[in-house]
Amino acid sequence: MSALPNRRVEDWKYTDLRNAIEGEAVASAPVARWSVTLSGTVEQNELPEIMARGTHGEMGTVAAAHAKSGIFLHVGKGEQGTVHLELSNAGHGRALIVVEEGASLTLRETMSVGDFSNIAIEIVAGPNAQLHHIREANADGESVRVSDYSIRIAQGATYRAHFADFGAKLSRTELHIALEGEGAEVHLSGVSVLGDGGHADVTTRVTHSAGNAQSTQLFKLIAGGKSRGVYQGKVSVAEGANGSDSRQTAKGLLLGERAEIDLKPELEILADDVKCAHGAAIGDLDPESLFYLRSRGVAEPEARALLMRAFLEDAVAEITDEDIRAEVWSHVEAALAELTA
């Protein structure tokens, strides 16, 4: 395979694959397998090579062309359903989830395998379809994964999706999301809670093809120790998409000098009649709410992790589902108090 992505790369200057594994480990690495636990009216199929042919980026490129077939999740027309996929070997893998018109869908991954992986997903949300998607990265310091999403949204279809990652030697997840239809909407959330030397990044492509679509992305990182965290958020408003409605907010919590969080938030407009808006911001904890909590006799760790959870709190509030969102935030404390121990 061609040179790994690196550094030199405008897209990876803050995710250097080439230098976290060797590229004839990602030329031999095996073909990903997920455990799948399905309820409701999703019916579950192997996926044929010829399909899945999204727009990915290039690595999500490399698994399609390593991984052969794949899973294929189908929800019908006006049906309902809950997809549960945990990533059971590392490797290679493809995966097409399609959710019919009126249709719903809530889609649950979790990641805790070590080693190796590369994986491509494409989704498609036909016309008023509803798809909830909660993804959780653990922490491991020895494994590097990269997923890559392809997701199309046609008109009417909302598509909420949140990212939880705990870092990893280097973790990568990159978004390709088309607004295909007036109407269609995406909303975006995410935390990344970070210490030793975990990497994580999330890279998103959001592009309004049509008009009165709305578009959401709101990122919280914390990084201490020598981790690093990354958002890279490009949104694209095509001729003619009028109406379209975008907001970016990126914000970062830096704990030490050896920490480093890079945030980048762009637009690219090229329709008149639109309302976008992008922001970004680092800090560290504020001093004033600290001493307010020391003062009322809270320890300074506890205290620490009162404010933290407080800055990720609007982000893991995006989480729609109350059980799902509640065991996200024991994943979520239970870094912070390592963070603040």
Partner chain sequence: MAALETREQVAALGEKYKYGFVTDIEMERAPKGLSEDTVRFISAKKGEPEWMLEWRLGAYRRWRQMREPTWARVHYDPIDYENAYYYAAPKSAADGPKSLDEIDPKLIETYNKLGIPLNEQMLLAGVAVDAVFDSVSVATTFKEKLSEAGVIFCPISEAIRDYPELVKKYLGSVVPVTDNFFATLNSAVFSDGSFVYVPKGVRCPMELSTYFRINAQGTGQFERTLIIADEGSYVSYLEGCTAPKRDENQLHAAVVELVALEGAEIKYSTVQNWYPGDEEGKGGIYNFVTKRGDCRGARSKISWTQVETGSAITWKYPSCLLRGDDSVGEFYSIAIANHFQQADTGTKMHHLGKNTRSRIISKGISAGQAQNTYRGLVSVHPRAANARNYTQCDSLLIGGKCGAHTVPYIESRNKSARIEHEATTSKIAEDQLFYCLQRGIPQEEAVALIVNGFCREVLQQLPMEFAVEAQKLVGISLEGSVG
Contents of the next structure:
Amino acid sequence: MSALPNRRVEDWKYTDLRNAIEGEAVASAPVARWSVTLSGTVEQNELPEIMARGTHGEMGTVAAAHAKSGIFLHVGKGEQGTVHLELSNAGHGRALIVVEEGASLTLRETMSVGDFSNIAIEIVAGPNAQLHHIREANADGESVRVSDYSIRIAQGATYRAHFADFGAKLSRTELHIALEGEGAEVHLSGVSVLGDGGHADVTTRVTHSAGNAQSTQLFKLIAGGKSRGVYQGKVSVAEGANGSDSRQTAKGLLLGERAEIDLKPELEILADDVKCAHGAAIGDLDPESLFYLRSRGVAEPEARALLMRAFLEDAVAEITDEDIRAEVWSHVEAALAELTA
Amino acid sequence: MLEIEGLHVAVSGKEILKGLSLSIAAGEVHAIMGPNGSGKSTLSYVLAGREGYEIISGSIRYRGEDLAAMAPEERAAKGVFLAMQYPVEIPGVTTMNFLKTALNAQRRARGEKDIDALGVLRLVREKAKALHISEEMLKRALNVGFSGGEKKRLEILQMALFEPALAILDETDSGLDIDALKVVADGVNGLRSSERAMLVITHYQRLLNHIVPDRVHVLYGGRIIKEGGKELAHELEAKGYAEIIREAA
Amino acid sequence: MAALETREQVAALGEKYKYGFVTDIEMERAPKGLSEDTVRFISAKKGEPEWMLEWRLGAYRRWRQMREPTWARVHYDPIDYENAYYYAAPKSAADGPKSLDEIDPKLIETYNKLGIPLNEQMLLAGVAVDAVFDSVSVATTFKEKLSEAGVIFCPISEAIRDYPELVKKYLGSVVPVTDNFFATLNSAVFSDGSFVYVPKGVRCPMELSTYFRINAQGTGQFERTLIIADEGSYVSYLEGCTAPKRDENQLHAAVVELVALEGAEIKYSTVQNWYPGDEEGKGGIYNFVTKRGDCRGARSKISWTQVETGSAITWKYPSCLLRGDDSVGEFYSIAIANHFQQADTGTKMHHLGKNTRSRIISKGISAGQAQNTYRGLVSVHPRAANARNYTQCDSLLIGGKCGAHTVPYIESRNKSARIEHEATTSKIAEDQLFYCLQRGIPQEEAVALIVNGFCREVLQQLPMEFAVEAQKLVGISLEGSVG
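I have the form predicted alone already, so could you send the form predicted together with the partner chain?
Below is the entire complex, every chain and molecule, led by the chain shown above.
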């Protein structure tokens, strides 16, 4: 393969893969495996052969080339189900998930391995399908992990996803999302809570190919110690995609003396009848709020923890499945406790 | 002044006005009353020439001319004024600048000379006083951050400034408390004249206690279903729309 | 009031680009193409000292190894750098005019057409003008009054001769010779531009102004401006640009360097109205400009205000290096792109010192088939404790064939810094337009009125006489954008 993505490549400006891993290690990585738990009406099959579909980034293409096999999950028309994918063997992995017309799926992803993983996942949501996707990436200062999603959303379908990342030596989550039919919706949210040495990069590309579709993005980053949090969010509205509605918010809380947060919220608009807005902010905890709490008798460490939780709250609240939300929240709490310790 | 005959109007393919006929002479004040969704706002927009209001059939004659053939700004220059239910905010454009721009645009279209900045200021000041509109308000961006009452008063100020031949007041009472309503009604009454026709569109009878109409029309389902004198408004208030509609059916 | 004037203006002109005339003046040119000889020719023409020639040659050699940048969102056919003239001067001015009386009357006529009052009215207006016609400065007015205050305002070619120490110290100190392709090219072949030095504690007694005009065919313009505000001084500088209508594309690659020492303030305003090309996208200026200000001293301030309505292509990022503690950078921008214009413009705010503050207000308007990109960087260095930035970036679309793009980079490496960024994109609101029409304001005037309102925050930053001009330009540039 050619040189690994590095900071000279615009899309990888804040995440230098070449610095984090040898090209040889990438080339010789094995095929990844998942342990899969299914409920409801979900069929699981081997991906018979590499099918190059969807839009992937550089590393997604590399994963597709290396993973000779993968998994294929299918939810039939009008059916319902849940899937839990736990990454159990690191390496190049590939999955295809198809949710047919009117079907619904809750997809949960976790990982129990470190080392190098490079996963390409393709998701197809049929007309009026409902997909709820939650991915958690645990803190692991040694591992290098790249996930590349290609997601196509048909008319009337909704894709709702949350990405909780607790930092790795290098962690890159890349989403390529196309709203392909009228009334399609995508709602992305995420939290990155990074302790010393952690890195997490979430890069989203949402394209409004059809009109009257809606997209929202809400990402919150906390960077402590010597860590780096990155969010790059690009929203494109294609020519003629009138009635597009897009809102994006990205906020960073910089807590470490040697931490860095980089935000790049980008708009590319080629239709005029649109409503698009983004807001981005980076700062420390609000001193006035801190003072207010302390004046009411809350000790400083507790007050800080309270404000950090408040900062992340609305992003985690985007997870609609109560049980999963509670579990993610408990992991967020643990990460915060570590940060403030 | 205004002759509407058999007017059918559709908005995004859906027929809203279904054969409306109405005739207003100079010096008269007519009220159009109707429940929500009866087509009141559609009527006001089609008279002002808003895009997206398609005339399927029927005619609108204004002072003997075909009103529908005119561009919105042409109608304005020829004396058609619509006081809007929701006056629009235009950030960065001061109210005074807007008034001057509009007044002179209308004058120019009529082949009249521009009035200079000082002249316009004098004119506006004179009319603003009665409507309790402050200098400070005129310096702010048009309707931006104005209260509901301020917006409606500014609409009436414009009506006074432009001296239209036909004034259409669309739900001018909505969002006003009783004091504000009185200020607005006084402003409107002060503009009643034998040369001017007014069409007051409202849901409630309340406004008509202050602006007493010569004729009242009940609009329902895109048609006038009942007409009468000012007492019809009181009848409506007493019986409610449902009963009048039943009677008319 | 602006809108009214716009309408009158448009009616009176009967054409879209009022600056599109050509002045028929005998020109002296360097041979076509770019080589060390061209550089030597320019340097010799200017009677430059050896050190300046060496500086230029160094830049030229470096440029030969550089590649034209491609990251901006602009597309154009490759520029043939060998097929252009790099120096053109009005022949009669070759000996250098000593006063206004010595200037070719045709030039004066040109300036009158441009609406620059290059006469006693100027004194009343309190503006000193350095006019750069193609490549040379032809007149600097009110030298005496300025020199009384100790302010130096002269063509840069003159400064190289008369103030070599100042030039040596500051030229290339903000935009290094090797900075980027276009800046390096400029360093090799710049032919003139303005030089300003405001001494310690002096408040420049009048607005300084330069009017740039490209006149000759097949000529690039490479002016170089250097402004130094010494400790505790203040200067406001205005820059205007126009060019004739031509079918060919002409290159304009300027460099502007600002240096603000401790407690100094520089306000730099631009109304850029280079010929944008015709309605089919033919012709127009390629405007590749490097502008950078260095807040070198504590409590210094640099404020950029730009109204960009012209040029076929604009590639321009007036930036601030906030090095001094408590220094302030500002960027106020209106960029209008109509027909086939392409603009990629924005700013960079580098927060290096403590308590540095920056503010970015950008208003982009796209119409016709134009592409308009805001590209901006806010970067907070680890040392920049308590840095503050506020950015507001709004785009307006008129019609469904144009594009509006927003590419902000926000990078913070100091925990006490605060950065806020807001951006919106929408079309010109139909209800606002209808409201204006209902009150009798015709469509084009209504659009001009609404767009001027949208831009108000930026227009307010301009000195009065420029603000009026800019408001008119907004209306004129958007002509024919609504059907």
